[in-house]
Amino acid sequence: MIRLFIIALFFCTSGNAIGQQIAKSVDGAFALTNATIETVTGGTIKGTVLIRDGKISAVGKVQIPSDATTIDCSGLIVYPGMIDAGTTLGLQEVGSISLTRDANEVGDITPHMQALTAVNPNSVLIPVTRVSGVTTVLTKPTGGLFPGTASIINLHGYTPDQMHVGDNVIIMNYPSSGRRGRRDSRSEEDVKKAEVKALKKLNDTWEEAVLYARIDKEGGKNAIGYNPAMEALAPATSGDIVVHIEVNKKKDILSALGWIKKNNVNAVLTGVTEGWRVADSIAAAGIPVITGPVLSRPGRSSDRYDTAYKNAGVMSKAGVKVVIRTNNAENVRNLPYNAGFAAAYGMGREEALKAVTINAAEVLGVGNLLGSIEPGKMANLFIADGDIFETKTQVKYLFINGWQIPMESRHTLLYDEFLNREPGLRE
């Protein structure tokens, strides 16, 4: 009975959220004049950003066409839209209600499961996220050895296909050594056996995918029958699709680097909580890193309180290409503050800004489309009244794929509703 009540309550509140009036996005030509422009790749300049046909058509000294809507950005800063390269946004709504979570598929090896097909474009969390300046995310499956295929999406569109940007990536959770936590009471022998077993499963799965790819290339796929998991994994064995490898402990990171080299994998390391311990090894391997959340506790009780804050900066200074993520759904909106903490604790503002813009775009394979303010790129950008890493800064205007997006969300609607409570209570 309690479960039914909770489910009913969720759908009632969800319906109320969706039923509220939301302003529509506006398409057209826009001229953002008198602005300070954080191009990211070309420094900070003054001038105008012209948007037309969903793209940035000109930057700097621009002759404004007569059909463009002019937005005076005096005293404001234009930024490229931020990119969170690791979320479950669109796949999860309420963490405590299983009916609203669709990021974890049944099974340990399901690389053929496409996160894009489960994305909910009407998620209340999407407007909440984008009004903070986050315009694009990688939404990914979780759980299992190969939990599925992640997708890059813009936070605007009526269907997942409309939101989809660029290529997909395969997610892999590298086998973890050691204990699972403080409550793990296994013996040292059992822990070691579990590690050996997990690594064997990984290697056996990869060898099977290599064999499947070879048979397919030689035209013998019909002889082995349809195998969707191996068909999805096969392109990764030849480097045709990127594999995001989740790994965190120092020992596991070094093990993963060896595995990547041995199998010649086109890989990106994700998580990398203890990357600061082996930053030089990661840099030498030339493998980019997607790390975070930065706003996190230390991985070990013996570590300093600021270990998680410094992690991204240590790796960046060692020569690693670093991207910052939130690894969240409801708090993806806090991406700029994750980057802000990394900036304050050694990474520096310039590198931290790159970590949520151009670095993220390049590591995700969409650097030609997103991540900086340059002519020809997709018009994903926002205008703010100050440094976006400061909590007092307000986003004033937002554009995704050239559409001017209303600065409305569940939060703003509730704020307006309760600011003017009518009719209120009777006396």
Given for the second form:
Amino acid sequence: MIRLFIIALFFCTSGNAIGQQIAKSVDGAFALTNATIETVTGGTIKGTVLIRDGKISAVGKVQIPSDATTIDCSGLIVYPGMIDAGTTLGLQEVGSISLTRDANEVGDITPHMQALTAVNPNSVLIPVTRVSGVTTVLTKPTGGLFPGTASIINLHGYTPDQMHVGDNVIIMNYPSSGRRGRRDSRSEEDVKKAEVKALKKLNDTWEEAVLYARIDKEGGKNAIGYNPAMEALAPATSGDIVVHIEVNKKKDILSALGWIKKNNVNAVLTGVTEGWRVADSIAAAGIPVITGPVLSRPGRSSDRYDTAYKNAGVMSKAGVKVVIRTNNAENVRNLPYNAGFAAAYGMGREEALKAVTINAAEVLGVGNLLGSIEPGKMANLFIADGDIFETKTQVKYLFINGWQIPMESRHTLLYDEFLNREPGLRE
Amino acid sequence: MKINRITISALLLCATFLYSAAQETGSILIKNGTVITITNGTLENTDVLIEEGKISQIGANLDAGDARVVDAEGMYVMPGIIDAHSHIGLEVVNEASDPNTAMVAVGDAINPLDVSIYRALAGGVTTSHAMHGSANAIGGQCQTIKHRWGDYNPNHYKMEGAPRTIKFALGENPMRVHGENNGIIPKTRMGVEQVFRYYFSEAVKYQDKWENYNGENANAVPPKYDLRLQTMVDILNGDILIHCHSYRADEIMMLMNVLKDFGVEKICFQHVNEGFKIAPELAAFGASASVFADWWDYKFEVYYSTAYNAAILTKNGVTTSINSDSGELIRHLYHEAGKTQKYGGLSDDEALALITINPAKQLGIEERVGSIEEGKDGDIAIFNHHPLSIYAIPQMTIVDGVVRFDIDGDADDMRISIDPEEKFPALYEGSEAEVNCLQDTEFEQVHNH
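In place of the form predicted on its own, output the structure of the form predicted together with the partner chain.
The next block holds the full complex; its first chain is the one shown before.
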């Protein structure tokens, strides 16, 4: 019996010894008691958060159900899970190994490429990300004019469909004017020609999609044959699917705003490096912005050193609805620090927290499901021992879709294994 | 004889004076700050007096004399931050044409107009280790620079008296550049080892030849001077510190074994993402480690990484620093250091040592910089909040007593637009990779570091 026990113990611990295995998640009813609750939409309150059936069932002064697992949150803060509205998480595993990168398909106009198809639920990057409090991301195809269709995913689940939340969005890279880099030696004339050509391609493609949508509406789709790109793009021409338009230079931002208006596009601007130069125009157009990473160098050598830190705050103060992203994969976990820098450099803590929670949820069309601690919302939340923007702060507990997620990742498991390595030094 | 000696001393003194006079120094009294000395605790309401570029006094109610007075009440005063791995301020990073380019030195290619230097100052960084790239197993010699932004003389950036350093590189980068691309050794980690063994052996022979020639044999033919082998000899003799780009635990063990065989004692492993796996061995060898706070996964050899690396190394007794290797990260090393509190719970002093006294030790300049102590260089960074807080904003950065960054004086003339032909500096997107470890090789756009 004792021997059996020892063998069982060996199997229990050997999982951790290889730095790979992550414990299973647990669901059920949970009562997070004595908590400070950053609701985001309803101020900071004291009390209890109840989780049941995957949802936040009650917030504040509530009766604790007898079947709930109680977590005493004295001295701790409950936050809604953070949302990164621009990543390639799940689509790439190792940066330099092309066959592990699934974000960038061949071709310039491939809006039918579905990010969700290529999401790897078992990516090592996912636990690394979520234990820092990021529970949901938009994961998107990259490269080309219309690289594909992005999906919102919760960072927990065993199939892409299990992870999927809300509606998809079409990604567009707005044609970038000017030179591509310091080594771009084209003549002024060639640069200008390329710009005109790229805009023409965008407009031609859009017109084709408008036409496709019209033919479809009038029942003529069968006559024109299989065209998955136009099939994917057509709903964007009628505003039925949101288009995320990546655009960074001042001139291009203004051009994009005109294009959006002319074509009546249900659009969100992304990137927007030089939003600070045209913040009023963006605000006037009423187009929300997903910007970041905040931890970036200034766009131009002549810019003030802190333009990227300040950009989100400048736009926010001008009245733009601002969301902060990392535009990353392996270090999406730094989302709170991107928001923190924006907070310090003019955005203020409250707005910066919104920029990675409720604003992100609303701009992604899932404001009814995510982004705040409110009864009825999906139970995506975490509990931390301090201000989540501070690097000292530890995330103690994590819930996604009502599941309590183990606070483990490759990084924590390697720490557990190697802090005091055994055997240690062999003399 | 006596006169001779005095004359020589006078000449030497004179030369020293002329050399040091080339560097601008200043006098500043920083009043009533919270002074984080790093080596001697944190002192509240304390003044720091810098005279002619050196910290002359630390205490209360100090007399400014002729020095400019900076009011630091409510501010945090820390030693200028040191980055043990960067490529800012360089025209060129890689001489990638051979697995051993020990004869070249990046100190010959300093660009005092690189705006990254100013941006680093705006993040409190006063000293950086401008490194050769990682294309070769034995790369070029590196240069410790002080960020004397505004001085147009490239030589004035070289930190006078700093030990010579050289770049070594293990793993994917030298294997890819030489083996995969040119079909020469090294294509594998086995090959990388042999590059070191071959050149160290050649260096031993080369040194023997010179010793023979300089010895009693008056009729010996002088050996042909070989700068590359002479540099290897200087490494063997401990006159040049090795800073080795490395990731995997096995290859790090390999280099320590090679160094043991050739009697080389000093090495700082750079990046060293898997250092945590062999922290006891690193500590026993006396090797130090300069790591990223949390970068991983950008290539296969950093897939098995942990952000707890710095904490594991520190707690196992390895002298550890946090570096940038990036014109972006170098602007917020104080924030990068803060991440070691999340990943491994380092104390404030431990975390700040990672970007001050520890990198100073790795560069052999700990007697000059890396802490606030009387007699040390007047290199200071002033923050409005504790530098490990996310809300901290650098306010002023001082090098040798000269204010090189002032948030209230960030006029456009403190940045320098490089290209006079350019009407308005361009914003480049996407393909414009920043200066990195493989710059100037054909792989520079493929991946960083």
